[in-house]
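Only one chain comes next, encoded as structure tokens, the form predicted on its own.
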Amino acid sequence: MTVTVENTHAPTSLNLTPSRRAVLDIVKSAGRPMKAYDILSKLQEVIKHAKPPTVYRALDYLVTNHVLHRVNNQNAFMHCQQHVECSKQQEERVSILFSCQLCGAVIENANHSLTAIIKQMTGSLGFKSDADMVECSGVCQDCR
């Protein structure tokens, strides 16, 4: 199944197999970052014989296509809160994930000034970064 994700410029076509669609729906409906084995547990309610490689392949595809993000400091995955911006500005945009250490909430944001500074710093060091995301952990407003 090919699904078109519309944005304000050009559509991005995703080849969403039933497994990919189910994983996307599970993570999206969670409203919070989910660990791979939690996703697998939910996936097995829909696809009885789903195994870990099924989940990891789906996650890899969805992260590569900027539909999900990997939250490294939680070892979890979340739905991209800014999919339109992430998908159309892949090379020139750095997203920032603010992760609460107490409740686990993650808020995604981007700042053009910070992106420019990071790009300038990596360029001046002759460093080619493969990251399009910075994680910042702390305590959210609700937990303070």
Second form
Protein chains: 2
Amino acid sequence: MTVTVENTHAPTSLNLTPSRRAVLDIVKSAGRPMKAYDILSKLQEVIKHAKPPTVYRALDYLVTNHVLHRVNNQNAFMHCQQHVECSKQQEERVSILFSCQLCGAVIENANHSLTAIIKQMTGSLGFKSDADMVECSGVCQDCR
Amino acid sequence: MTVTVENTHAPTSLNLTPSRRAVLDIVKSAGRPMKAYDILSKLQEVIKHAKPPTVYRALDYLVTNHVLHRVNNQNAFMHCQQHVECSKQQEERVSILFSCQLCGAVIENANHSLTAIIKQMTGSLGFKSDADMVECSGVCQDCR
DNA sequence: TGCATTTAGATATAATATAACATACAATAG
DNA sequence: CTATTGTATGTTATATTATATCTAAATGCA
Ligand SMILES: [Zn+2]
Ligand SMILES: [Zn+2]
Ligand SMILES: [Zn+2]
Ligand SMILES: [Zn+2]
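Would you mind giving the form predicted together with another copy of the chain, to go alongside the form predicted on its own above?
Time for the whole complex; same chain goes first.
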């Protein structure tokens, strides 16, 4: 099955097999980052024989294709929030994940200034940023 | 024992007990991020009865006091590279860790533009960045 | 059809991190 | 000094996160 998804980070087509689709639906509908083994529990309601590799393989695929993001400071996975209108000029931009240490909520954001400064820093260091994503932890508005 | 360490991120004094001191020395002398269980192996050469909690407790302390940083995208720990001259105006700055996915090397860096843009973004989102640290993964100069 | 490639199933285990409880040690107030 | 409190450590066990490996099925294509 091939499906088109509007997503700044994503390619235009995905091979969404049943287990990938199910994992994507689970994470997307959660609306917040989910842990791999919580995803597994949900997945087993639909695919009984699902095992850790089932989940991690699907997550690898979806993260590689930028449909999901890995939130490193939580060991969790979230749906990409950048479903965008104006995706044309944004292919080269850097996004940032603001991750709340208290409630786990993540806000994905981006802007041109951030992109510019990161590009400038990586350039002067000879560093190639392949992730186009940075992470920042803290405390969100609701938790303050 | 109380010791003074020159470090942008660090407080002026630390309670470096033997196990904390040993963990710090191990990570510092590695010159690159180390995994907790690799630290444990080294530590056991000095403190035979060291166990995982020995290492994790020391790491917690040293990370909390900004002598070490946790590199989330590697599950590793590195010595702070910002031992600074000009620490006066830099208390509020944001640092960034550029982490190479191939060799694991990390470059810690900071500048005022980055600090400004992160502060602006967090401010407009009502997000309180407590870490003053962001992470960016990619490929370093040597690995290209 | 035959062959290569990708995806998935299944079992086991590796790697990372913490819980819980007991003990020792250090600072200080009475 | 000694009781009390807070901090740090020892020890055992276990929780959490992630991958290796081998087999088999499904898919795409010559
Ligand atoms: Zn995204
Ligand atoms: Zn929050
Ligand atoms: Zn630092
Ligand atoms: Zn490298």
